[in-house]
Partner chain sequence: MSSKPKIGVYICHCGINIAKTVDVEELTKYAVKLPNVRVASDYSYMCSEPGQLMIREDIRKNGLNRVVVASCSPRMHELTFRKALVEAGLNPYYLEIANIREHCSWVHKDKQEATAKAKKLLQAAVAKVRFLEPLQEKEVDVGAAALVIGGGIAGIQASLDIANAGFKIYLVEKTPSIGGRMSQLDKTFPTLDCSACILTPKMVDAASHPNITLLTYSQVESITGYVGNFQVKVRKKARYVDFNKCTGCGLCAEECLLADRVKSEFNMGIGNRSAIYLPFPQAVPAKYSIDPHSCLFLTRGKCGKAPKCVEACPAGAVDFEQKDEIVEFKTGTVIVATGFDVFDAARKPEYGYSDYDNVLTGLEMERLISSSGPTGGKLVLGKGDGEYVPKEIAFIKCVGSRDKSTGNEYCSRVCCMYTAKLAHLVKDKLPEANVRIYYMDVRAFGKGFEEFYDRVRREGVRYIRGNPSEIFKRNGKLVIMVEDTLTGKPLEDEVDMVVLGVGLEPRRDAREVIDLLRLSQSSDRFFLEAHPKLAPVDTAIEGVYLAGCAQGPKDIPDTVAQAKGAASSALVLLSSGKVKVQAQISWVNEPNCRGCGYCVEICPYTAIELVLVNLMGHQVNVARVNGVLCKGCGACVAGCLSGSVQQKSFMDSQILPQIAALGGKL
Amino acid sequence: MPDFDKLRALAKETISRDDIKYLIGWRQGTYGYRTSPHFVRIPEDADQLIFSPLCSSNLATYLALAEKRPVPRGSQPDTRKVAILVKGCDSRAVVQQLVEQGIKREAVYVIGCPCEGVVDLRKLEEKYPHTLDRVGARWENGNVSLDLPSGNAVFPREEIVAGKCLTCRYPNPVIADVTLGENVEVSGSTAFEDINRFEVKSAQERWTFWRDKFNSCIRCYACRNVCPMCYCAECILDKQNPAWIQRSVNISENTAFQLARAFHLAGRCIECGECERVCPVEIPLSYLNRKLVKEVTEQFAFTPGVDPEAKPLLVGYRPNDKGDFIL
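Structure for the chain I just gave, only that chain, in the form predicted on its own, please.
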């Protein structure tokens, strides 16, 4: 568990550097279990920074979406770095953005935060609904300890963390200029048990499952907007001429939207689970994404977001790639 004093001292030291524009981290939210992204521009702002099991959001989303304002005549562009706190999955997003040249390495300063798993707010709200007072959280000896209005509560990690954390293979940052705290034990695997259980169902059973899920989709685009790998300036799914996806909210268009987005993430998804976390109708989007992760892993022995020097999957070529699936 990172010491808040050390975190804030490191942040103040970082933001005081001449080559740092601002730092992106987390702070306590306005109520309950919520946390919020926090942009630190002056050392005093660092006093609000936290890192705890409640810090779910992937801050790497902001790197590729940074506003690029026109430079006034006679002025020079601001080329200072953006500092960012990253968990393991967040750091994979940073690496994949670097691989795809969405960002430049010299433009970012990465502070790694080894992570033992973030809380699934839906699980927590089932246990303690309608909690408005601010809640603190910390990792303790493989458990998650919560400071609730009613007192302290301790839960086994497996009972309260998000599903993505139970399968996470990279809890420690894969890229960092400086790391906060010690590395944590890796407990995830590449067995894909969750996907294997789904694959044994018949085609009709799988379609019935997804038809019900896609029927509930309201096309709010929260999954796309929160995804650190959906950073195109203009999304192809928004285009009206030609119109790839109609604006109608129905099973046909919803299915086309969700499948198109999943395939756009093939060989790019870093399994941060943000799309599933923010979905207001609780569509299990990780099944779609992890199915493609499994195929990419098995067919191409490729894992996105772990090697800054790697080529993107679809632009790389290796003569020894398996070809059994090619007709």
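The model shown is predicted, which means the values in this text are computed figures rather than measured ones. Each form is matched to the other, and the largest set of C-alpha atoms that superpose within 1.5 Å is called the rigid core. Numbering follows the first chain given and starts at 1. What changes on going to the form predicted in complex with the partner chain:
Positional change of R318 between the two forms reaches 2 Å or more at the C-alpha, relative to the superposed core.
Next, report the structure of the form predicted in complex with the partner chain; the form predicted on its own has already been given.
Next up is only this chain, free of partner chains and other molecules.
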């Protein structure tokens, strides 16, 4: 984990370059454990940058989310690079965006941040609710150390990090122009034990589980909007002509929406878990995505977001793809 001085110095140096438009990093949030994406436009902005186990946001989303304002006639669009801090999973998003040509390699300057994991705020809030004072956090010998108002607390990694981090296979950025700090050890596996456990339940049990979850969905679209892979000009699920999904919020449309969302990420999901983190009604969305990650891994030996030269999964095939379900 880099110290903040080093991070800020690098950020200042980066933003001072002529070919950098702005830098996206994280800053301390307005209260408690929160952190917020931070846009560094002038060197002074860099003083607020942090990188800690509380920095969950996948900033790659903002590469695709950047709004294109009309360029005034006669002037040229600003084609300078966007510098971005990425954790391992975030870097996969960058790679997958490169694969899908959402961004161009020369348009980004990637600052890699090897990552031991991010804290699951829900777990933390359960332990220490109602925390208004800003809390700092850092990694210490594989544990998360938190500066709580009540004093310092240390938690073992397994106890406090987000589920996605426990299975993470890419803690180190897979693409970076410069890397902050040392690479960390890879501990995740592709065992998909959680998914396997769920799969053995009966169809009725599975449906009941998801029905209850999808019933809660309020279709705020945070899961979609936060996803670094979702950046169509107009989402096919918003279209009214033809309407794949109706606007009304009920179990049928919600289920269809979530199925479509998950399917659209098949072979593209880079497991940053942001969809699940932002869900205000706590639908375990990454579980749905991980099911497809499992199939993509096991059936097609495919891992999205690791090779910028790779072809996307669903644009090709192998003649010997699994077909045992075919009548």
